[in-house]
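Here we start with a single chain on its own, the form predicted on its own, put down as structure tokens.
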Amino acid sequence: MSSPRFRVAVCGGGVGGLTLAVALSRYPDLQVDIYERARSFSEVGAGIVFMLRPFKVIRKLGKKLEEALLGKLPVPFSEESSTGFRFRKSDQPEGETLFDMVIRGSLINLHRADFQGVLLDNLGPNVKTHTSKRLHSYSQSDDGTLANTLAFEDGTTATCDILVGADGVRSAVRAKMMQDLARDPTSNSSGEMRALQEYLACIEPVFSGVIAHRALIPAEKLRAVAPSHRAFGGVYTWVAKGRVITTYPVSMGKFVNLAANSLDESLMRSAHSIDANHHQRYDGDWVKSITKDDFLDKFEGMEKEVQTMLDLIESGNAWVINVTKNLPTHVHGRVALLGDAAHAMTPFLGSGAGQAVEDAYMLSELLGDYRVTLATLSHALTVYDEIRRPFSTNVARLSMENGFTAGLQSGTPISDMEERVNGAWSWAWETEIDDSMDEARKLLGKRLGA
């Protein structure tokens, strides 16, 4: 067996990390190692949503993957115009329909564990997986001539030619990258210079002001008490002042996924701030088990159909939604960030997973380009940063703004709400990644002198 063109280490086996590994499976001359900190690959959380744009990206990764995912959907997929989210004003006993958001393409609603399982089934023979490997730190040579060295908390080490941090909002890779940039700000290839404290302020996650209360409601139980409940009919967003609940069927209709968000407007408005002197942390556990009574207390007074769902909850979890500050770069030397490690965002566009998928696809296309060698890896990474970072940063901004609108905190008149929500979301079906990918390939060619 010939030596690989170069070796890629992926830290994190969630949506972004596994998608990258599947995408790199198309290039057998690359060696890929996934390091997952848990004992097994098990995705936390419940539901996951893809709009048309990121689903078209998934399609590019192979027919087998696409068909396996479509087989998990309760209804057939279509690229035709359809009703996406149905918005209801729910701060009263009898709610009222605000509008039905018409989108292009069906919403892809999946259980996270189903999506992860399909990704694992589609890894190529050039990909090796490693569990119980929590990254402690890494090192890379100043001139990029030596391999990166990874140090894990169990005392073991590994080497690679490029490290990709897909290790979530608490990213150890991001922490080390920002520490290195603080020591030598001139090494930021993006040209966006920041003061030492600004880099250090990007290490820790920031409390967004949003807490998501999540539960899976057995459809059989809901149907027994409310056979014609709206929640069976698609994706609903139930809104009230400072509260936004989204529901949709998952696992072939066996469950209704419920994500009930409570919003703190003042904290939300400063969450993505680059101000090094501003950092808001949540004191307490980020994830904790909660009971039906916790749901009923937090979302008291919302319409009857919401209360019917809450009454059926047996248990759930409260998730503190932490985000990242807007980072000055997503790459440094031969290290890159993707997904939540790079741009953790609020859930109000349902686009966190989709952006991780887009990151993974573009990075894989650049690394897989036949013109990229061990000596020119840094050019591929800087192009990835220049194209993807502005886009994902803007999606994070739009998600936060959509949270203000849906939580009735933006000052937007109810009559203008539909237009504002559509404006925040339309990129997800009106645009495709192809234009950005073409731009990235052209820019890579210029950097390589090709």
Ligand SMILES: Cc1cc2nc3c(=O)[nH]c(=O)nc-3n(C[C@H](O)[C@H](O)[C@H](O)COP(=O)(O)OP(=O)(O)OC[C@H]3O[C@@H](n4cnc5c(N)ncnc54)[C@H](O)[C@@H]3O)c2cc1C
Contents of the next structure:
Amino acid sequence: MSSPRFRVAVCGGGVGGLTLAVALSRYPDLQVDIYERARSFSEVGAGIVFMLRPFKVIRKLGKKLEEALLGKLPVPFSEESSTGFRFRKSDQPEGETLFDMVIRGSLINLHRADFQGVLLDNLGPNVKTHTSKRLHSYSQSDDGTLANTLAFEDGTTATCDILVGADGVRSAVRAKMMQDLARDPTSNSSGEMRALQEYLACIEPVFSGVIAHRALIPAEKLRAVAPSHRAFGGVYTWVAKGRVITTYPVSMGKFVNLAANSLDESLMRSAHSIDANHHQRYDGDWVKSITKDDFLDKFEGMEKEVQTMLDLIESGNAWVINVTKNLPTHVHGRVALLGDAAHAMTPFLGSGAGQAVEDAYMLSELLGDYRVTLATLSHALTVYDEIRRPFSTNVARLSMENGFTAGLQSGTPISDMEERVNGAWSWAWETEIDDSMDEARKLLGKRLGA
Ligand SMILES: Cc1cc2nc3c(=O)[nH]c(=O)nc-3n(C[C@H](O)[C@H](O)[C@H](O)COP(=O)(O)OP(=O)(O)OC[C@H]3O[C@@H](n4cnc5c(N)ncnc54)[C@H](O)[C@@H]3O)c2cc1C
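Please could you give me the other form, the form predicted in complex with this ligand, since above is the form predicted on its own?
Up next: the whole complex, starting with the chain shown before.
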């Protein structure tokens, strides 16, 4: 490549980092380096769900990628309205149907490794990948005009013109950004000034009060004891106070995927809070193996059909869901945050990965804009922060709200549930990113004096 327009370093090769790298592959005059701490690119966990809005964003990244992904879907993709989730009141031996939620577009359910494989196959020649590179810290010049220096745990260093922290909920990039802002709050260009302690409180992830207990139930075994079990017939959400279970068939019907969330209302209420005095840590392992008895114990008393599934569990995992506080900015100088590093959220809208994808797309469009140069790239980053941060922060809030509603938490009459769930979720299929993208382009034009 002749001298690039500028060099982008992406820290973290998860959903967000790889999507950004694919999106930047469309601009061959940019040099992109991905630094991933693991020895190889690998995804933990089985499935990942996308709603229509983020899936439409992914489809914008290229025909080849789009076709590869469509080929991996268990059911053909459709934009027609369909039954998304069937809600059941399950806090009694015989449960009852609450409502069927109609969504636009089919639920896009991908195997994580498949999605990652497609992204890796679509990296352009302007992207270099570096594995076993765990970022320790970075430095940037005070006035943000010189290259950033990256320091890795293996003692090596690298330089770049922009650093994007796509390094997940325990982000090293977020930690350094918040330390720098605490030292000099006036350098926060978002205009949202906070006290030193509040910046520092944003460094560590916060325990959301939610634990996701996940297992795969062999369909054959379930069919043997309950041939017409409703879990075979779609995506079900089984709710009881403090407990929300979602089930759906996976692997071409060989298994029923079960994600059983336990909720602690008071912890959930303060998880995203910007109050520096509220800081909930989970000190044990974030992912651990659990047994059938753990499931039976946690989800005791739920309706019979739930108990039938739990009785067949062979083994599972408990995932402690940690989130980020609402950050005062996702950008500082020539450094930006994306995905879980910026806004890790609860799972009640199935939108964490989708929001990482949306961040990646908007950031790539702004950086790729031919008018953006080394001298003006800080404008692209501040526009990204101004347009994306309010949106993703709101999605995190709505996800939490949906958890309260579905988990029959206090103040949620059952009669209001359908309206509330729809109200929290419908943006994910009724809106598109194009409107905010247009707004971002206009704002960028204004800032560049174009
Ligand atoms: C149990 C569970 C189920 C979920 N299901 C869904 C779902 O169905 N739909 C959905 O939209 N979302 C879902 N999510 C959320 C989703 O997984 C995340 O929002 C998404 O993975 C965020 O992507 P990311 O790239 O920002 O972060 P990550 O996927 O966490 O990737 C971060 C990457 O950075 C690397 N890294 C970390 N630190 C460093 C460092 N210092 N230096 C270099 N590399 C580093 C990591 O190794 C990793 O590869 C789920 C989450 C959980 C826990």
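Rigid core (definition): largest C-alpha set, two forms, superposition within 1.5 Å. Keep in mind that what you see is a predicted model, and the values were worked out from it rather than measured. Positions refer to the first chain, counted from 1.
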When the rigid core is used for the superposition, does residue 234 move between the two forms (threshold: C-alpha shift of 2 Å or more)?
yes
Cα displacement of residue 302 between the two forms reaching 2 Å, rigid core superposed:
yes
Superposing on the rigid core, do we see a C-alpha displacement of 2 Å or more at residue 161 between the two forms?
no
